[in-house]
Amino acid sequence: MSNEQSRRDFLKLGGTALAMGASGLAAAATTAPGAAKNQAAAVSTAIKADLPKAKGPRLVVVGAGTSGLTIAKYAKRYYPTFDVVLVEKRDMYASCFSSNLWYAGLVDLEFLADHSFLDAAVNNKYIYFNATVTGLDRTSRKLVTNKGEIDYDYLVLAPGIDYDYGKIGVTDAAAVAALHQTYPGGFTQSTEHVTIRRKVREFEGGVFLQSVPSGNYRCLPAPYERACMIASVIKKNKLKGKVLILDANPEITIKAQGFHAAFDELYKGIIEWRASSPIIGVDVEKKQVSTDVETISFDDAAIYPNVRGAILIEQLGLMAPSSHSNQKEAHIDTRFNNFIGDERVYVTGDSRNQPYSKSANTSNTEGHTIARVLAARAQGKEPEWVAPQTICYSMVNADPMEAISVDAGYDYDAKTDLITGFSKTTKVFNDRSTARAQATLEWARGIYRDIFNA
């Protein structure tokens, strides 16, 4: 049995069988106008990063999300020669998956966040460095960060999401800043989630808005697994509320039988799902938003808008063009994600522009799959590609703890070079059981121990 085979069988059995018994600067400026601009302005700096020599190619990522731990821990651990540099904005670490379930206090703090980016540079023989990154020369392999230069042999870019709130019909800036501070998505920034938590807590009736955007947003199932966790709060503490889904797409995105029943059989005139319903305005003053069809007035609300890939990109000239993505991400190649033109480039994790789901199985899985392409071209050789694996599960219910969950795979088409979608082997779980409750929470520790443990 391969190493991959045997690491995808052990996140399952952290799951459901556990539970159940060189291109140059030119290149990139034509992608994003004004990126050559932003670029030599940024590299004029003659400030090094304060790092140690590097002992080998060294490889830098940038992001400590699912995707960029992985991919620092395994590329080393397939090619020891690698000199590997973690960039990360953040000082602390805590989790986006998994903070549904904080909401209704089936998890602590604690689960989230106990895990610590320099216990896993240590464990794992590399270098966290907590800077930001504001530029970036292809041309001579340099990265600038606000604590200076890295020169990298390769470089790649796991930043996540940016929100998209003009595509739910908020443009001015004040506006967005009002919408985002007020009424957070919950799908970026920790400080979001502890909002969101504290809205959950002190909510004391009417209507809790949530919605769903359109396009492949951050973890498909996550707005209706928190409208489950909401729900079983309201229906705990016997208040006169309901939590209102506002879908802007016509069906549940992904384990509709088994949300569809839940919503149904667990919380009757507590959930209302509204689908084909998107947003195109919000006033947060009033706390009202508008369809194309009704103005509708809420007590609360986590408002989830588009998503795009993260600013950075764009920032940086890695950008797709639009007929390539529609949603701001990178212009990579197909299986390998190197930018296109330049295989010492690679973007990963939620700013990809292929159909995967932007959810963190899939961002580990992937990351397996980039840091031996990594290593097989540090040392010449052709890579080899595998896909990426969801393995994806949904808390229902929380007395008792019950969850459904999904195990995807992706098909690939060689005469098109495109992924063609969910592959013929994906299973859906729809029969929520206390098993899969279970599993959920071991599903995340296993997330938690590969990336952070030796």
Given for the second form:
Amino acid sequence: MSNEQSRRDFLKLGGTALAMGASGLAAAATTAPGAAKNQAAAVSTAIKADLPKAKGPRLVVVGAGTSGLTIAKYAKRYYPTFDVVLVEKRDMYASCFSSNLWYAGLVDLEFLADHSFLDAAVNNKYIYFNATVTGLDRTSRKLVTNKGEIDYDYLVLAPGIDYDYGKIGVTDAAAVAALHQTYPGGFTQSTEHVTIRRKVREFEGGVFLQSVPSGNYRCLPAPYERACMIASVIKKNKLKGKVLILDANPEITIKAQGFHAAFDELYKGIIEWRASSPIIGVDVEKKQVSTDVETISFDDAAIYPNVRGAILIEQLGLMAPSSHSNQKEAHIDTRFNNFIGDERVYVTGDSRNQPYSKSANTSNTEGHTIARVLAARAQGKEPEWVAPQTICYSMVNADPMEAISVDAGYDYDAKTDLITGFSKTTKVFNDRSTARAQATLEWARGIYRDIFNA
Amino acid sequence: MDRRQFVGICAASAAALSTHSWHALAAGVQEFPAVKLVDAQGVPLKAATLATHQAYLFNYPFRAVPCFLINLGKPSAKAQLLSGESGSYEWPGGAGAQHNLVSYIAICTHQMSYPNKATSVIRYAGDGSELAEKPGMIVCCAHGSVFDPAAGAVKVSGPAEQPLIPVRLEVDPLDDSISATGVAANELIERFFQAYKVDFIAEYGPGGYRQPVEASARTVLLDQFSKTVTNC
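Alright, leaving the form predicted on its own aside, put up the form predicted in complex with its partner chain.
Then the entire complex follows, led off by the chain already shown.
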């Protein structure tokens, strides 16, 4: 019942915010009387971003994660006339994908972070612009950033996810801040990974709690993989401790057989997996989480709340109505990812509302397709659609390294205009192997090469 | 101008050798000096004695560029014009009396995975694989691309957009020895060098990876070349 209640509150909140987003948009566009003063002020002090004059149709890509980096590179490759600007608020890259391997020392920080935005831009002939997006005016095709306005011909927003702590019963801003800082989920900012890495190395025993949220959260197998990586450290250090997986779902959400085998055969007594146990509250001070049936104490934790489309999508007025996304994702075309009614603005990556797995490989393959869509439309051609692919490896053993994997495609139903789920060709490789572990590393290296190298 | 010269040389050499290999009108071929494929002891390989279950590996035309040598165990498809990243080129079909020998640069055209000494996630699965679901395919486990070596290594499934790049083979009808004599023109090798430059400088020394392979190339089975070969 409490879930229902909070859900309804969210919908209301979403509605209000959406309305605000729309008025914000109007203010930015026209400085209409009656618009909020702050927003009008932002326009009156507007400056142009210090960028070279566009030499062709300007494609602005926001967000230098897997999706944005892929699209910036391949849109330029598929249509060299594009003048591409990649807007990114970070000045240092570190990947979220593969970060679990770092916790068990299987890769070093360089593996995740030794990749330069500058090199990517030089190698692939676009401009990296280090700025934060603050507004959008779709009427005059202006993107507003903290370093000035950028005129665009085509705009791609790939801002990823934000957490939705309300769905695990943490709504008070102070409580959310404390929880995020103390027991981060480890699926958004790189600094969360650094904290979790420290936690794992400092763990001296007891219960390490890893939660799994409901909904279409980022990287379905990751919480289970992380549990395996932490458990491998517990095993290696011969600690009296365990990883408790509190799973909101009734079954392991992907590669279930492979994970169950790993839990039973490699981590008996070290990993405890509890199904259908959604968290409904967290007490950071007491180190306790509540479910419908119990209160559980822990010694340390990585608490993964539900996810939602990036708040930026809502701020810019691009959020889907709740009938099209229960996770505040973008309101976009099912195949071509343009904002409904505007073929100049696209949302890709994990803010999309299609039910794809929110993983790096999905964003990378989707990025190739959307780059082709942009190239086609900029030349007045009909775009073609190819379903994204989700190949995803999970390391389940650290010594020796062994992994399982899944190779998933997606089906589209033209009648309903919906993605109906994983395609029939989807293959799951549940038998863990050392060779698959090598492929796990190469999978990541391949994506780094694809998004940073020429 | 260069291109015309290449094609000219190619036509002349193919006519002169008149072997069961690359056809005279090989468009888009980049010439490199012929290199004889030899075993670990330096003895020339014989086309008739090659295994069929997995690929051999040799480096050509530069020291750091790995190539598959594959005995299909059956004639390949006929020569055909294929389209790659750098334009169209003619894939010549299999070399040898049985047209059963093919060679490709062993760098996945998707995200440039390649066999190194430690590991290879790309292999020829002569006996079949879970990923390809049928025998005789080249599979790259990193992201699931499958290529058909009997048909110019065009993509069968997966995310790769281009075929693997063919290497021209010539089989000497007198002694059954095998030589590599050129590759389809491509931009991949330069991107490959850029992507792995730091590793290659460590392994080959500055510039060493770009040096041409001369006279002969050591050719061994993939599982002798890479310590771990991924099975998918």
